[in-house]
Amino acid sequence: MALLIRNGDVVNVGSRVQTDIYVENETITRMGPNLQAPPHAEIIDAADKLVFPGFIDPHVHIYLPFMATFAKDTHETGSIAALVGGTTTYIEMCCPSRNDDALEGYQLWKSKAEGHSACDYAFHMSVTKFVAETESQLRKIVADGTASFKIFLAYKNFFGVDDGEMYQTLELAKRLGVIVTAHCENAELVARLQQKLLAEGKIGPEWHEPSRPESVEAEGTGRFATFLENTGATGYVVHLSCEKALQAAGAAKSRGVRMHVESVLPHFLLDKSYAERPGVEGMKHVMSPPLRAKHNQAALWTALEQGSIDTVGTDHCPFDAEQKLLGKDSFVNIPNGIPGIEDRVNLLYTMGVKGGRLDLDRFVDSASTRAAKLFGLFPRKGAIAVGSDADIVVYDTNYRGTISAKTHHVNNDYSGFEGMPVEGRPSVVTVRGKVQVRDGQFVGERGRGKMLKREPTHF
């Protein structure tokens, strides 16, 4: 069905213009003033509203077996929550463990999403070991359209790779033209610090952060940069949380290392005091890297404004209160993660744009366009332009509301951002021209989403 969006204030990176948008066959086919549409076209009046390209979350976990349990969302619930919040594409971490076959894991993750997601999606393929068959398997996965890898410099003996495996992964990625995303910590130091704290009887959630302090993240970031520098590969640090790690990334960039940086919503808005609350309330806010001392937030906002932090994701990983209580006797058993896929855009707009920390250009870039460019989706995604997919967010800046688990669409019994105010939300969200959300409610087609095929990019 044809769609005409009239009178919109259309914001792309580098431009802002009053224009109409005409959509046909899932694609934006015309833009300009006073467009005419055939009688059968659906018409949306976007007067007094901002119109953004569909937002992209570059870091989510939907299906995830982890720490003796499973993340709570399905691709149906997670994608609907994403769409209500304005995210029209997400990139999921495919995370088989070291004990799993990589190719079988990739097919499993694909099967969980296919026919269930209401928005489009892609994958980062985790490399959790490098053995004889790994290269041939990764080549098949890249040929299938997944053109980014993920490595963990944490979670020893489960997801984590050693330095030799990191080198092999980066060397292959360089040859294939694949960007490598990395969870940057030091697995050995974390394991040793955990053992030390537990031996001292320090078992509560407040000890999670001291077990993986800022220096450990900074070391991992610097080590990843050194390996990038010596292989010529291109890297992307996921969920960078603190000023020390930011400094390590900045030092690498200044000497020419091809390294990009993502931070995630919780680290901009929450601090370690949330995880120091007693009992399950603290456990709800345990994630890795941990929530940090509050002074780090100013450094992250400044870096985001300046563009030295490229993207804002969520690391969406929902575990409910009962699952968090698996760690009641030891913080090392608390499932790591916090939900956020539904709240990212509205809170980033509220606290960033309305809060005077971000202009609209950087907002759109960090929440949509930059991820599309880094991960081989641009200009299909990340732009409102003729020829682009008609993923469009008509945004009501006059809306006022409050984050609450009582009203969210995530399959989780709490919100990490409970009670936070929002100033603005999507009034209409389309996926390839199909209206999927109106005024905070999913009204569209379940299972509409498709896996996005990406070509390797030789940076």
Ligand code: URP
Second form
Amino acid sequence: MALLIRNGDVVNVGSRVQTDIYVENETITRMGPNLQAPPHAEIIDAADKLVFPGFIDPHVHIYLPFMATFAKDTHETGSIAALVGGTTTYIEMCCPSRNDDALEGYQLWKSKAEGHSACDYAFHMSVTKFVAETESQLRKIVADGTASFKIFLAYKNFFGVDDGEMYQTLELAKRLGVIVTAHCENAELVARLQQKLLAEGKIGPEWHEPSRPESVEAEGTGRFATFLENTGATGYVVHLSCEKALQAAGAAKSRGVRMHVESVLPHFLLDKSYAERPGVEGMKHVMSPPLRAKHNQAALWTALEQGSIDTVGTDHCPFDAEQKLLGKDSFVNIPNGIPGIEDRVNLLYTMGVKGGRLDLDRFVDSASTRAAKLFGLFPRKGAIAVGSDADIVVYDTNYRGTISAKTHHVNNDYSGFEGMPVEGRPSVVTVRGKVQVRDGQFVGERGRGKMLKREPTHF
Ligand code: URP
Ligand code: ZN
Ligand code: ZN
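Complement to the form predicted alone: the form predicted together with the named molecule:
Expanding to the full complex; the earlier chain stays at the top.
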């Protein structure tokens, strides 16, 4: 199938050029002015539109057994929501627990996605324990094309690893050339603070943030950095939420530690007062690291614009109101997570670019290109260039709308961003040359998505 996208303003990192794009067999084959197409080609007029490389969400949870329940999306629902919002590739956290076999877990996560996702996808493989068979299992997983690991310093006894296991994972990752992503909170301190607050009768969602204060995240970030420094591995802090943790990351980077930083949509836009709302309304805004005091948002936006936050993900993790109520008698039982896969690009464009906090270059970099580079997908993904996959977002900057659970495609009964205005949305989204979305509607092929095989790149 041939496709010609005409007259758009094509935005890549470092350039904005009016040019046509011609696509054959899933790939961009020509770019330039006034391209001609054969009669059978599909033609899209992108005049007055911006044209971006397909956006990449580097941190999502689709299949996730967690906190006595399961996240609500399937790859059918999650990928359609992603595409409607302009995300053409996501990287899912493959998260077997400490009690599960890692290789069996990996096969299970793959089976949930294969033939079901409408967009392309890859995995970060969580290392939730380090035992005799771990090295050989991880070697097989890397050989299968999953060239990034995930560790949790939080979630003691479930996903969490101890310092010894973190060391072993990083040391192996260094040898394999694999980047290690990390959830950085001190598990022991979280457990102690949770017990203390509950003993004082503090059981509501407003106590979630005080049980995992900023210093607990800064400690985790700093410790991860120290372990990177002493193993020579390359790391990536996921969902960094606050200024104190940013300072820990900045200090590490300034002494040469190879550490990258992701922050996620909720931390830019929501503050802890959302989780302090009474009852289930507060519970809907419980995630970890928690929503923080409002002053942190300005620090995150500045760091994003300056590039010391590399990427913006979502940590998409939907639990509905009934699931959130598992924590009605104790905040420690509220399933942690906020959905966002559908809203990331539009809200980042609206609040970032239109809001004057982010230039177009950093927008496309942080929401697409940088993740492609860090996770071994570039230049196949993250660029509009001859030879790249034809994952293209034709973006209508004149669209005006409002985020609402009534109209979203995520399989969840609430949106954490309910009522927020958006100024822009994708008018056309393609995955490898096939139109999957038009004007907010999925019109494409279910199950089109492929698992992206990646090579180690961080030696
Ligand atoms: O609250 C969160 N973040 N839920 C998903 C699991 C994780 O920590 O990423
Ligand atoms: Zn996490
Ligand atoms: Zn996560």
